[in-house]
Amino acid sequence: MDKLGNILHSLNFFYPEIALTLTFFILLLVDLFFRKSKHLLPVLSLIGYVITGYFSFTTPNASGFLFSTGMANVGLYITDSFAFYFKLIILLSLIYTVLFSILSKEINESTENRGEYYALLASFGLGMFLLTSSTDLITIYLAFEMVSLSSYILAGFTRKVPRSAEASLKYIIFGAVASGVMIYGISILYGLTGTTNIYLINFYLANQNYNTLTLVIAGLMIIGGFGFKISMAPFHFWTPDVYEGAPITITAVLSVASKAAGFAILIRFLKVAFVDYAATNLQASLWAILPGFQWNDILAVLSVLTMTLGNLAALWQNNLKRMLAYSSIAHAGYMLSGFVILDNQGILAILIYFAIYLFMNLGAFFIVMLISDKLGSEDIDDYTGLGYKAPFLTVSLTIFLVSLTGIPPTAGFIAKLYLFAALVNTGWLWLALVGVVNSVISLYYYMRVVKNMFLRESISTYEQKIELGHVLISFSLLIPTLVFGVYFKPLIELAEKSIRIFGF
């Protein structure tokens, strides 16, 4: 009876996830029984996400763990301000993806399986919600698989396009390897500590003797699984092919929401499992890592590798989606540098970066989608002279690319400023310099697109036709990208509130 009472109590804090689950089933049923009413699917999706957002704002944070296992008063799930921050980013990404899908030529032409598209998008969102709040390695793995399986199918949604099927197949192969490595790491860590709960793992590591080499191997395997989700080198190989082959709407949501969920669980795993809470320097906000292995050293190497490889590979790309894929790898590298600090300012910088990255990256993909639907091409050379034929779209794309570079007065500058300032303040000057150099490298391939649009003669027959929906969505992404470049206090306050749960 106690277990039943615990489950019923936990459900009071589980309303957002329940709302997403119901959205998934409603979309399946509508597609099954009302096949002539497929226009209802995006509307129902939006209603479901709005209701999920309402519950996310109104459901209080749990004072303890949910779905307790009865051992040491720990559970499988937790709802806190940290998870709420990432769930908000995920939810906004899903809403924008549905809005993009309504206007997408690729999605509207695929009438046969459009119901599965919106249902899988809801399933994808549910998996990411579960991933951000899970505190047990088994529930983390199950949520990880739920996200992966949904995204594998969505990546190959346009079945008649050969590159889409190829993208889906490559995604499955790389995902299966990452999943296998991750579950093997979990099994080693369980064998070492006797538990899969990350709080109990921390308790064991802080109070018992253990084999350091075994712990490092297990930790790296698990981080490798998370690294697959965030496109961290050397687990990034799937990203360019999948981003190029998937519909642009799915590429957009993978580049933001999937990364957000991956970073959320990576932060929680490292911060909870490997931090020495008994250390006195925690009071100074510095993370005191448990003796045996300094995780910041390996994270520094992965950060430099990820941002450098992403930017250098982007230099040679002619396909704009593929270029943005390597760009997203580079941005994952920038955000990874926040971990290296092992300080609350590093995590704060990551949270600020993600909120800004949401608007500028989705904005770039949205404009690319609109131009691609009209041109029938994503080749950068086909953008030649578009600045004079489609000034609204090209100016908007330029602003998003400038922000992605990190040039003031756009919000991208604030994102990188907070990140690099945190590195400098904590003695990681060389890593901040590497980040600055990489930002300069990224300027070349971003401005190459701008040069083609505005500084070369037009060879395109493109004719601009701007609809009200295009303008409204574009402005909803442009305004935050510009406003957060000059007024960012509310964003910083929200991010600061979100990291207090870690005792900072």
The other form holds:
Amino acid sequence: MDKLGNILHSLNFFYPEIALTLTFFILLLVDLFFRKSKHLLPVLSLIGYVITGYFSFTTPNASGFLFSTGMANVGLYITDSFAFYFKLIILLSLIYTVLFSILSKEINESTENRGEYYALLASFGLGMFLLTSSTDLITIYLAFEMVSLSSYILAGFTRKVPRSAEASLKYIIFGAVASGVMIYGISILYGLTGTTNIYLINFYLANQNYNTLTLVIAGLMIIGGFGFKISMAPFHFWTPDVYEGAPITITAVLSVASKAAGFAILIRFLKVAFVDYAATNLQASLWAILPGFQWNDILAVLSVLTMTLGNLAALWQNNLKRMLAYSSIAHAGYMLSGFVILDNQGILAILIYFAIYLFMNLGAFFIVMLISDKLGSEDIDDYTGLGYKAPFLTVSLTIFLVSLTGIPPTAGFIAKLYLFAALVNTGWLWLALVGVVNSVISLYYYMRVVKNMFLRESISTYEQKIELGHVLISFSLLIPTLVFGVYFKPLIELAEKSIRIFGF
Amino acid sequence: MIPLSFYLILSAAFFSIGVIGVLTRRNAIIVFMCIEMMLNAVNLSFIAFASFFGDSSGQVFVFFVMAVAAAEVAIGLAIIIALFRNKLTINIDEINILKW
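Since the one above is the form predicted alone, can you give the form predicted in complex with its partner chain too?
The next block holds the full complex; its first chain is the one shown before.
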């Protein structure tokens, strides 16, 4: 196939990304001419996301390589069901973020250029879409930077608020250093193998001799870069600061969507580059890792470190947003422990965990946003006695927090059950035990919020009028959180269909 | 001809100087200059490998890294200005509303 023909053929599988790109441009243009209109931009971005979702469903899931370079039979980009699953999660959280932004006082009052906000959100989404499907170190790096650059700006979007500007500066310094370390690792890997395509890297590693120590250093540097995106310890230091300082809608999307994209590329990179094709039974069993270095040991240490640090630091937080930031670090640790197994069962658990985490985490952030818009504070002490003044919101928040802890009958229990069952089945009993102990620790700080809301006398003069929009969005998040706790079969089936990575 | 390892040692030295600068310097603009230095060290090692292999993809990578670095600095400087308007300082030690 000639090059032009290959590009034209590739475009047939590229419709979702094209739709997102067009959404981005249209939002920028419309913002120039209709600056006054308040609801036009969010509605346009919602329409764009729905069209993107339509194309994601209609585009075939097994494309082969897209945008081949011509020299070898590999390409820069791939569409497979694994990427499709993560794209659904990213798209859902983008749609929820736009809905939150329409209702958020923070976004609508503290800034006059909302147009750029929605446009940047679209480019953020485009970067994450590209990241989930990239198969070449060049596209991985570019998509990674596209996500980062958009999110730096979004984190500091309410720039007149001092803590937002500060969060943004800390984010960009940490992010730039992390991506610098990652790109240095990539250059070493390129030097070792002489190619930038991860499938060719795998082919080289399986068939040629190489220096193991160099490979380990390069691999660790690259994993560090991805670990920054999923806020894995010891690259998590930006997370609490940025989550607390950024507008809460952005915190919500960072905690779910950009973490999903980071996990997608971490799993894809490790599985494609370091698994021994020939020795693995590709259907179910443990993947055979290329000899030389056991990646699971280092991943297990990182996972334990991440969940323990996140949970222990969350214990003494007084700001609810900051507490949820540490809790999201802990959840990244749980999900990482599923990856430690390095087999399809663990990946399945991660996929299920992410779908459930999407609803419960976005729900918690939504309720915190509604309350703090009225209360003017995210301090847990200011939540004292709110249970009697805003029963609907506080009961919803309680359900989300219970689900984050992982207590039945909420969906969070199912997520943790699948994860720990996978760990126990494959002989990682001690890791499962660490996870369970950590869940018990997390019970303390989640329930402290609930205790403050319901078991203490009210001191504030807080009043909340519930609007229809608040109720509808809360229910759309509450229902999955509760239903998946009881009837989770469709979710499992969807996840089982999605564990296939192209070629493996 | 200069052997490949010389370039790689120079690149590693540059990268380490950049990392040390990020960790020790207190002025936000100098921190950004150190980050640029890290990225340029990476570029050097890409170029060295590409010329060693006679393969163009490493050189293409360098162009992308340069473009991304430029975008990153543009955003970084804008953020520094936004922060300076709020706090009248760009000293990293004094930027401390958010902690533990």
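Between two forms, the rigid core is defined as the largest C-alpha subset superposing within 1.5 Å. Residue numbers count along the first chain shown, from 1. As the structure is a prediction and not an experimental result, all values here were calculated from the model.
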| item | value |
| --- | --- |
| Lys38 C-alpha relocation of at least 2 Å between the two forms, rigid core basis | yes |
